[in-house]
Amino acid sequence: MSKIKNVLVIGGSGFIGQAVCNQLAQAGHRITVPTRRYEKAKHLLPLPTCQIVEANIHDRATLGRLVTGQDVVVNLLGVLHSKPGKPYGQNFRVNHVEFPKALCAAMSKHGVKRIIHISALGVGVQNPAPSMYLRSKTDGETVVKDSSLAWTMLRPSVVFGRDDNFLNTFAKLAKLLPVIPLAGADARFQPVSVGDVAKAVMACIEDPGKETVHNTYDLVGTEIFTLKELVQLSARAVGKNPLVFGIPDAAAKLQAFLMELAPGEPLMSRDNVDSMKIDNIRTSGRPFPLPNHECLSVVAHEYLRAKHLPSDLDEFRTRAHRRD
C-alpha cells in the first residue's frame, strides 16, 4: 500500500460513501467527512480514522478550509431530483456544475492536485443528454476535466447493495402491490455493487503510477437486466409475484408528475424517466479494471430476504410473545 493520505470524501455519509469511508478506514487512511447535520453522519463514528466535520460545503471559504491539508478529495455528492429548468433546475445546477467548479477553484487555491470525481453512466452517449440530470452531470465533467487538476472520472450504473435505494425500494412495493405499472419497464441497466465501487475508488487513490490520472471508466456489473426484470428479481426475494407490466411514454409522464406532488423525496420524476431513454449500460466507455465483480442475481436475493422477511428468530419471539 502506498503512504497514509489524508481524504476528504465529500458525500461521505451516503450510500456510496459509507463504503468508501470503510475501505479507507480499513487501509489507515485519515478521512475527513464534511456534513450539514452531525446526526446524519454518526454512522461513520466506529470507523477509526474518520473526522465527521458539521460544514456547509457550498460555503466558499469553508470549502478552502476543508480542502486544506488534504492529499485526495473524492466527489460523491449527486441528487437525483429538481425542479424543471433550462438546461436543467435548480438542485442539479448548485450540486452537479457549480459546487464541482468551486471545489475545483479551492482545490486549486490551496495546492491540493488529486481529485475523484464521481459522475454517470450515460453521460456523453447522446448531445444533448435527453433528461436534465444527464445534462448536468456532463457539464460537471466538463467543469473538472477543464480544471488543472490529477483527475479521473469514475460513471456507475446504478448502484447496488444491502442499503441501496433501489431493489429496496422495488420490494417494498412488491410486498404492498398486487399489481406494478412501470415506467420504462424495457430500460436496461448493468447495475454495479457498492463494493466494487468503493474497490474503484481505492484503487484510484492508492494508484502509484497514476495510471489512473486524466482517464475516464465505467463501473459496470457483468450483468445486464431490464427494469422489469429487475422489479420481479426484488419482489421474488420477498415471496411475491406481483404483475409487473410496462407503461407507455405518456402515461409514464403523468405517473411520475403524480409522484413528484406527493410529500418527500418522489419515487421517480418526469427526468427520471427521461434518462431511461438511454440504456444504462456500458457501451464504448472503458470498464475499470477490477479484478472480480459481485453479480447482482447472487447477492440481492439474500440481502433483500434479509431486510424484508422476518428472520426465524422473529418468528420464535412473536409466538414465544403469544404464550405469555
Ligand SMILES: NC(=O)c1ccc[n+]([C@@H]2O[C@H](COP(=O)([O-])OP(=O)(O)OC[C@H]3O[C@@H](n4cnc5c(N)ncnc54)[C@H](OP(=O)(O)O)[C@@H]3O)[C@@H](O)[C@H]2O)c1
Second form
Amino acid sequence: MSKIKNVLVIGGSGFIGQAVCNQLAQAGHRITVPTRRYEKAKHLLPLPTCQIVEANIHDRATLGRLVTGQDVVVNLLGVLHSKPGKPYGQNFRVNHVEFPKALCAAMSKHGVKRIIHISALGVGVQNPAPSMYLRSKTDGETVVKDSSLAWTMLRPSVVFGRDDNFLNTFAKLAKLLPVIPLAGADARFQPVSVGDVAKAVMACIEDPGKETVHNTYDLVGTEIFTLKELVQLSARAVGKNPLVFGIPDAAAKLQAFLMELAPGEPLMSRDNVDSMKIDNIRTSGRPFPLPNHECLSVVAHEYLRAKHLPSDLDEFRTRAHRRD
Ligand SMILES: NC(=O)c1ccc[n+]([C@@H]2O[C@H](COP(=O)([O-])OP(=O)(O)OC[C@H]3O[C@@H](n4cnc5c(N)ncnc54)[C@H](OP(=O)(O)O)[C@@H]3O)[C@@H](O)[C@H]2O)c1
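And the form predicted in complex with this ligand, for comparison with the form predicted on its own?
So here's everything in the complex, that chain up top.
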C-alpha cells in the first residue's frame, strides 16, 4: 500500500466527491472536506478518516488554512448554472475560474504541490466553446495549467451512479409525464460511472511514477448514447414508455428559458442547451488508463428501479424513518 496522505477534497460533499472520499477512506488516507453547511456533508460522517469542516472556501485566509499541511488537493468545485454574462456569468467566473486561481496561489504559498483538477469533457473541442459552462471550465483549466503545481486534469463526460442528477431526473420525469419534448435529443454522450471517476482520482493520488503529472485525460465509458436513448432507458427502468421527441433549437431555448424562471435550480438552462451543441464524447483526447469500465446499460436499470419503484421493504423503512 502507498503512503497515507493528507487529502483536501474541495466539493467532497457532492456526487463525485462522495465516491472519491469513500475510496480515499478505504485506502486509509486522511481526508478534509470543506462545506458551506455541515448538514450538506453529513453523509460523509461514517468515513473514519474524514474530517468535515464548515468553511467559506472563497475566503483567502480560510483557503490558506485549509491547504496547509495537505499532500494533495482534489478540486471538484463546480456549478451548472449562472446568470448570463460575457464570456460567462458571475457564478461560473467565481467558481470555475477565480476559485482555481486562488487555490493555486494558496497551494504555492503554503508549499502544497499536487492538485487533481476536475474539468469537463468538451473543453478544448471548440474555441470559443459554445456555452458559458464550457468557456469557464476552459479558463479554469488554463489557470491550473499555468501554475507551477504538479497538476493532473481530468475531463469526465456526464457521470452516472445511484445518486446522479442525470438519469434519476429522467426517471422522475418519465413517472410524471406521458410525453417528453426534449432539447438536444440527438446530442451524443459517453457516460462514465462515478466509481470509475473516483478510481481515476485515486490512481492519480497513488501514482508512484508521477506519470499522471502534467497530463490531461478524458474520462468516458465504453458506450455512446443519444440523449433521447438515455431518457428512454431511464423511463424503461421505472416501467414507463413516454413519447420522447426532439424539439428544434428555438423551442429548446424557449423551454429552457421558462425552466429558468421557475424557483430553484432549473432542470435545463439555455446554457445547458448550448453545451449540447457539441457531442459529449471522446474525440482526440487521451483516455484515462482504467483496467475496466462499469457499463451504464448494465447497472443503471437496477439502481433506477431500486430508487424509484416501491419495494417490499418500504413499509419497514418508513417505520424506521429511513426513506429518502
Ligand atoms: N456530475 C457530472 O456529470 C459531471 C460531469 C463532468 C464534470 N463534472 C465536474 O465534476 C465536479 C463535481 O461534480 P458533481 O456532480 O460532484 O457536483 P455536485 O454534486 O454539485 O457537488 C459540487 C460541490 O461543490 C460545492 N459547491 C457548489 N457550489 C459552491 C459554491 N458556490 N461555493 C462553495 N462550494 C460550492 C458543494 O459543496 P457544499 O454544498 O457542501 O458546500 C458540492 O459538494 C464539478 O467540477 C463538475 O463540473 C461533473
